[in-house]
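Given as structure tokens, the chain that follows is alone and in the form predicted alone.
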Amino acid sequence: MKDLIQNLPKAELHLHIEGTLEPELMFRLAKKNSIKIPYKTIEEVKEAYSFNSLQSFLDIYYAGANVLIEEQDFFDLTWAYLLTCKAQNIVHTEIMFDPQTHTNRGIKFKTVINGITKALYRAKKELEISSFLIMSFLRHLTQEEAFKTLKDAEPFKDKILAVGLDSSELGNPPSKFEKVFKEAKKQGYKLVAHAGEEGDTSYIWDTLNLLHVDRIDHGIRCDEDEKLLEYLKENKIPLTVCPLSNVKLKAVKSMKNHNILKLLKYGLHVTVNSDDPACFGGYLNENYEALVNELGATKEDIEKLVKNSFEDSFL
């Protein structure tokens, strides 16, 4: 099964590029850019990756992002992930990035996007990996700030395919961003949003009915509402599920409790993704392997999930 997972060409649809910052690169960039980080050793960073909630993870996530200053830093970050894609036979990836995490620190939007896209273009040419870029708004910030980011993106519109919504879900409902998503759709962007990871099924319904997204990121709490399950099935709404992340952030008690295979068997369009792999103990193949080892996923399950990853992509 491990060989099957390795050998199948795969697509990844839910990946935050800032969440691929491995401790080794974090230390190298911190030293290069003279940035103080609250860790003395790589081991300390790994110990800090013991999260008890989404918020405890986000606190470390934003602290780590402080080492990203120059265009080359964003290139190096993205290129390191793309080399992992090559090693794991990921042939297409749809990468999310959080410009506000950087522009709020005084880093220019163009510095961020140029560094990332130069790596993506090189990967297309040298590694034969295709990719799309998803610009995510931080939901703990205001809609006005999201509108500013949408404006900042205008000169780089040809580099961005979709708009997304991430960060702290609880207390930041989809309705908060209804107007900016309407404008993004008007501008021709595809739409995705995190929902139903921490938030209940009302967050998923509102993401569908108010934001009119093409795809739900996470969505694992959908099984708490029979009508929602039927709606997702009938309308073939993709869910980009991140198993190791869900366990690490305590959205699911353990991998044996994960509902991804139940959702698959119900007929939902679920996919496997790694979310923030540097923090959650595994990249894409490790997520697939966890489904085999902990949930008894079969060859047919793996092949169906891999097929879904392409069918539910924006290719």
Second form
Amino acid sequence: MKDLIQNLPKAELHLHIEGTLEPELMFRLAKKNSIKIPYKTIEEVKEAYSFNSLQSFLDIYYAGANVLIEEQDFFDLTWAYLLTCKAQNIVHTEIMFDPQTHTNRGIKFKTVINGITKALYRAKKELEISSFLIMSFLRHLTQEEAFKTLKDAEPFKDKILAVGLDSSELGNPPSKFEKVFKEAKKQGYKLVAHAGEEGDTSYIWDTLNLLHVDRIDHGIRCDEDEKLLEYLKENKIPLTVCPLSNVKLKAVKSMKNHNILKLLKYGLHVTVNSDDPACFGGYLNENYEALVNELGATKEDIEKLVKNSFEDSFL
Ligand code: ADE
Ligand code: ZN
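Any chance you could show the form predicted together with adenine (ADE) after that form predicted alone?
So here's everything in the complex, that chain up top.
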């Protein structure tokens, strides 16, 4: 099964580029850019990566991103992930980036996007990996700040395919971003949003009904509402599920409790993704392997999930 997972060409649809920052690169960039980080060793970073909720993770995650300053840093970050894609036989990836994590520290939008897109362009030529970019708004900030980010993106519109919504879900409902999503759709962007990771089913319903997204990121709490399950199935709404992330952030108790295969058998368009692989103990193949080892996923399950990853992509 490990060989099957390795050998199948795969697509990844839910990946935060800031969440691919491995401790080794964090230390190198911290030194180069003279940024203080609260860790002395790689072991200390790994110890800090023990979370009890989404928020406890996000606090550490945003602090880590402080080492990213120059265009070359964003290039190096993205290129390192793309080399892992090559090693794991990921042939297409749809990458999220959070401009506000950087622009709020005084880094220019163009520094971020140029570094990322130069790596994507090189990967297309040298590694034969195709990609799209998803610009995510931070939902703990205001809708006005999201509008400002949409404006910042205007000169780079040809480089960004979709708009997304991430960060702290609880207390930041989809309704807060209804207007900016409407405007993004008008401007021609595809739409995705995190929902039902920690938030209850009302967050998923509102993401569908108010934001009109093409895909739901996570969505695992959908099984708490029979009508919602039916709606997702009927309308073939893709869910980009991230099993190792859900266990690490305690959205589910353990991998054995994960509902991904139940959702798949019910007929939902679920896909497997790594979310923030440097923080959650594995990239895409390790997520698939966990489903085999701990949930008894079969060859047919894996093949269906991989097929979904292409069908639910924006290709
Ligand atoms: N940003 C990075 N990873 C995230 C996640 N799993 N949920 C919400 N926001 C995120
Ligand atoms: Zn995510």
